[in-house]
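The chain below stands alone, shown as structure tokens; this is the form predicted alone.
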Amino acid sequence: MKIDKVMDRVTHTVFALFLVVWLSVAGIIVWGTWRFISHYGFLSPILSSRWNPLAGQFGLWPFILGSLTVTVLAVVIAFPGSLALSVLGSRILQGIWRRYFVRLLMVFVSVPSVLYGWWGLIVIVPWVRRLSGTSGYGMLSASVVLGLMILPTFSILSLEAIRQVPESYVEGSVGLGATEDQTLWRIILPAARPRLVQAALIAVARGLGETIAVQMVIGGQIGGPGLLHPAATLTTQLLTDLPFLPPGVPGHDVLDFMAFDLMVLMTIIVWLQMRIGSWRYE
């Protein structure tokens, strides 16, 4: 019984603690927005395209194209690798096949992102570079270094949406003379339509919030004309500028209000999510 008070106790002060540092962290960066929305409003710097703090520019307008190009590519480039990967460990693989598929899959959620980085830095960016001719950082190799990195989870999470589709659907429909393929596209995967946009969401989530990996191979730039020009996001924006924009230089509120938008992204991502995870099998 005094174990029991002394886990509730423990408990409470953790969750207690992850409340209090959360809302400091919230506080600051709504602080910091606030500062500077009050200084140069709110649209004007989200439209805007000029971007030089020193000179009074805060355009993030590059910046929230970027991330919203690179993350929506790299999770149309996951997609089919992971629906294929999802199928195969979910109705394929049996037993210990799948287990170790799994596993397979659980070690590359765990690499590091810098790891991705690097090997878009020697694999990638050399491979843009010669069927472009252009510097072969940009967009699209950031894209394609993040749709690798966001793949294992995209895969996870869609393998567990159609496992939990109930057999009673695939035993009716192959009762009635389906075939597995009939089956797996008229009758699974619409059944596991809705956590599979789960899925994609928390990709999307994942993919948004990257910032090593995709700071490798994008170029670090104002966003150019295409994908094959060094651009920049606003997660990498921060890391660049955040050495040269501490806490307490003027224009170090704009990285409050980049960091503002991003939470603002997040929380409809998981508005979204949570929505999509009411809906019923149909």
Contents of the next structure:
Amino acid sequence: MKIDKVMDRVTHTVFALFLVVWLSVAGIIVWGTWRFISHYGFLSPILSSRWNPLAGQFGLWPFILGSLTVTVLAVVIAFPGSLALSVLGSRILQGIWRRYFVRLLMVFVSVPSVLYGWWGLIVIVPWVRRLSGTSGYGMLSASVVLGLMILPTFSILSLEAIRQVPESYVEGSVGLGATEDQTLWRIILPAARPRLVQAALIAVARGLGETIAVQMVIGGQIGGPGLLHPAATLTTQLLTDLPFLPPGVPGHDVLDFMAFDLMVLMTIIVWLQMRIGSWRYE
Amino acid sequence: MISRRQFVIGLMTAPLFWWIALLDTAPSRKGRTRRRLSVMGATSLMGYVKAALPGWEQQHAGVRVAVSPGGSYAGLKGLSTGQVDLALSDIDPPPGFVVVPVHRFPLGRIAILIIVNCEAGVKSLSWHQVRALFEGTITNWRDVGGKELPVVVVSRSLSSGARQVIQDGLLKRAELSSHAIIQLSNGAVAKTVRETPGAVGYVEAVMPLSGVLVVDLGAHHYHPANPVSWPLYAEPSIYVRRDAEPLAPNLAEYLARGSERFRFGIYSVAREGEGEGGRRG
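Write the structure block of the form predicted in complex with its partner chain for the protein whose form predicted alone appears above.
The complete assembly is shown below, putting the previous chain first.
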């Protein structure tokens, strides 16, 4: 009983500590953001395309567009494969095969992102170069690398989503004479849809926040039109310009503002996830 | 539900947590013997500093030196705020950037080389041609006597000292091509140029270069054994606060005089009125 009380206090204390640390991190970002927007405004940096920190131009639109494009494209690339793998793991493989299949996916989830970036550099960039005749660095390469990186996470979450569908739905469908394919497309996937969308949103959040793997293959430039030219995202530009704009330097606040924009995007995703989590299959 | 008391305990624990975390980076107090030094700055100098440090640490038993890259700007700002003891920089600090009095210990020069992919088919370029290539006004190698191949410009980020030399010494006020690939290190630039047909870039000569072609610049030919006449170079220095305790300038002087510098592409040029040791900043 005494141990329970101690553990209770420890866990609550840790939670309070976490809250304080999180608030202090968020506070630093919000304070920097406030300083930035009080000088440059809120909307005009977001909508502007001119990025030249030396000249005091802080247009973030190319990075926001880069982040959204790379992430959405990565999810589009990863979605069919993830769905196939999740159906394989939840409906086709049985017993030990299923267990090892899930373990294998877990191994791929735990591969550090720098290895995906490295693999992108030696496989995807030359491949895109050969196909397009460009340098190979750009949003397409970044999306493919990111798509393959989020695929295992997306697959495991989708697999769990499909496994959550009550077996009685499947038995009812088969009992009424539906084939396995019909049951999959008309019963299982629609029933799992809210959780599948949640899985996609988690994959989007992972994609938006990814930095190093994307940085290695995207080219790091700001004005490239199209998917085949060098581009940059919010996170890669943060990484690139942090050494140039360390804390205490005029212009550092724009990095806080970029981090704030990322936080807002993530918050929207979490909110959507919570909303979708309350959906029910009718 | 979290109680008020538990929340207060958490609040009280947080500063302790931060104090422990920041203990390592706290500036030294005058008069107190310090057994730990921190060095931060230009990534191009990291190879040399890491190679030279064991020799100095042997002479100063018990003193540990932590080295971290981060770029010249971060190093100089860290020195200003007292977070690091030595800043490595291959740029001149912009006016007002370092707000404390510092000593400057010049290391010498590092040549900045123009490298091209082997398929480009050129061995020599004029200043004007190199400028036009980096600006993006020449977009095919055939225009400079090379093969029929599109030009791909590879550059470093704004925080790089090499980028600043190229910007000031070569491009002047012109802007770099908007299609340039930006890489974060010398190694990444060299790798990209090596593997991308038609690529052109620039690197600091701090590492062996293979699989790329170092082009002649006008009448200048780069030779590693005699880099003095090469016209594009950075002048890296070590900066130490004037109020630093003796260990910091001692280390800076050791690094500034190190015989291993040449192995890492750093060479000395004797100047009138300036010795090899620390010049007072």
